[in-house]
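Single chain ahead, written as structure tokens, the form predicted alone.
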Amino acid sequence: MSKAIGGRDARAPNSTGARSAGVPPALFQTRITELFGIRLPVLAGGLQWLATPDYVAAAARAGICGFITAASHEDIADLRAAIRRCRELSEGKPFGVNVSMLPKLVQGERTQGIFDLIVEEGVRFVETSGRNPAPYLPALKAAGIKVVHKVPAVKYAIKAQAEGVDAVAVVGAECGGHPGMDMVGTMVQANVAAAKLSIPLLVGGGIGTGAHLVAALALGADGVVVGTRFLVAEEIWAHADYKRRLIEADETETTLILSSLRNTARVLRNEATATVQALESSGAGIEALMPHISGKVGREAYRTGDWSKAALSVGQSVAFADRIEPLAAIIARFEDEARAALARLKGLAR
């Protein structure tokens, strides 16, 4: 099954694709592009267990930023490790570490040495979520780090910005992973928040093309977080037959499981979220849960292919996840759709 995006067979070669006659002039100049060093005002959000440092470079030699996501690794020096093959392989360019901070369905506290390393290795951007990051902020501001503080709502936002975070980026209802219990869309999230924000603001949700990048910038937003458009991505490591059902998915093949826990998450509709969502309907707790919801589930459905398993994070954008190749293509792609916005755009200006 193929998907016709913006009016074109999937299938079909892209007119330009990548790029690999030299780098293209940058297309936007925005406060996200100085804030990050960046090419383009796009961050790739980190992804529980699939932002390993070969993806995160790779981000990184594409123009964009992307974050190692600290809870994939069980161990601190596994960590470190992936930070210095990270630094290795980006050629120089920036690259962060997403810390997230949601509640724990697990024992076991490690924030406080997570950032202890981040500083120690000179890590110079970090993405947080889940909770209020100020404790933190101190220490990393003091070494140079940049925060950008991830949040489903915009009254979180205002209240990073008074904390001090250097940006935010605030993602709707349609975002894969964790929305929020509001749950409103990114569309009213982002002009809500440019209206009432003074430092760098990024969206996302829903974030699928160059032409929701335009849009974003149109809204009042620095830039765009990108996740679940990015897992058909040749650098996630993911099993094909997995990345093979995101290209089958449409826009419909999502649904929402926690909110039983006020921890609601926007998820891959298939047998697992089936059970969550009946265990959930008959008052189940946690540990009634955790066999379906548990990270180690989740990685080894990465691992197999067997995506029917596990609660896997996935986004409303996976409609326009169309096809495997490699990180830099789909980001050529991105930018393409982003320049035929622009021209549309100017073609109705009067």
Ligand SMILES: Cc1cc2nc3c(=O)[nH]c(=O)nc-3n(C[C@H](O)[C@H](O)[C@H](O)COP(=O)(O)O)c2cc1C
Given for the second form:
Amino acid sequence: MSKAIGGRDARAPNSTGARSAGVPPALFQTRITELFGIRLPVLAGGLQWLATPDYVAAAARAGICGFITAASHEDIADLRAAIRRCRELSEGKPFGVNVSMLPKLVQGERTQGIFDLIVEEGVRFVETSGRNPAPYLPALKAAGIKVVHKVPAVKYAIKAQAEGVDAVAVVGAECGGHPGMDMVGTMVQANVAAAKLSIPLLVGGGIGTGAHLVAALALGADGVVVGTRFLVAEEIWAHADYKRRLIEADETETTLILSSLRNTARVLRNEATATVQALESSGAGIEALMPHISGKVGREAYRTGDWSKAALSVGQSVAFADRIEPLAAIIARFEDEARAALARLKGLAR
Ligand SMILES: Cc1cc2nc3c(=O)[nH]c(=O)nc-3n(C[C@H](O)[C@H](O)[C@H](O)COP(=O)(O)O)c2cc1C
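Okay, that one was the form predicted alone. Can I see the form predicted together with this ligand too?
Complete assembly follows, chain above in first position.
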């Protein structure tokens, strides 16, 4: 039943010391490089509409792990085709599927159907978010699938660890998408999480350079999860006008919406988000907000490049999105920046 997908046999290049021509030796060996069999301890988190097979396979080929995002696919057949396409493009390297279980994105039977498909297709890695994945863990574990559960606060990570997930990703207030309701920054949250958890830990939210990766490792994490910084990758299909807007934007140009629904989202500040904020302050409910926040409106904005007309998830690390280039180039820069950060620390240490 389960077929080898995404490099079932892939070994961490770190462990073999593999050095193909022109590729420098891996910088880090952590519990995350080992768990995923990746070169750099970086996960490209799920991106609704944007984490397509092209993007996820580019991540795999560049030595990190990305996630085909189930919420981008209206039916199971479509998701199956995306998984198969990604397998073809990934050259045997690891990739996974993101299952966001936020009630409004993926519901009930559909969630079960998605996990059934993941098992059937022999996917090796799953990133869950939005809700406790406990009901689905026995079947995933029986299939040998590794689960990283992504949460916005340490208390949920502790719970997920007790339920038996393989790793947790804890994202702080800076993140694009859903930072939760407590809004603790990544710097504090990373260290608290490292002290309280024993399973492999990723931190995310505002990770935009290799120096952030080094900082996260110094704080006790085993790796990082990144969303925003990779949005300007060539393999992201969204219109170039949208990417150009991200390149222009600095760290002050995101805003928070939907706290009134207890579903806070960090998004690019624009006309649509100003409307949403005005509606929220006047006590409007979900029906009035939907025309501005629905996933379909967002997808249309990515297609047309008219970034002002929808609430689009973007985090503060948009500050570091400086050019459109292949994902592999962004990751190579990450690695160079991490090397430079390590050298700086070495120079400072006494
Ligand atoms: C455009 C966009 C779409 C996202 N969609 C999802 C999603 O569908 N599921 C999910 O679990 N996380 C989603 N995220 C969150 C990312 O996977 C990741 O956790 C987050 O972006 C990390 O913080 P950063 O944006 O500061 O790098 C999304 C983020 C962005 C920016």
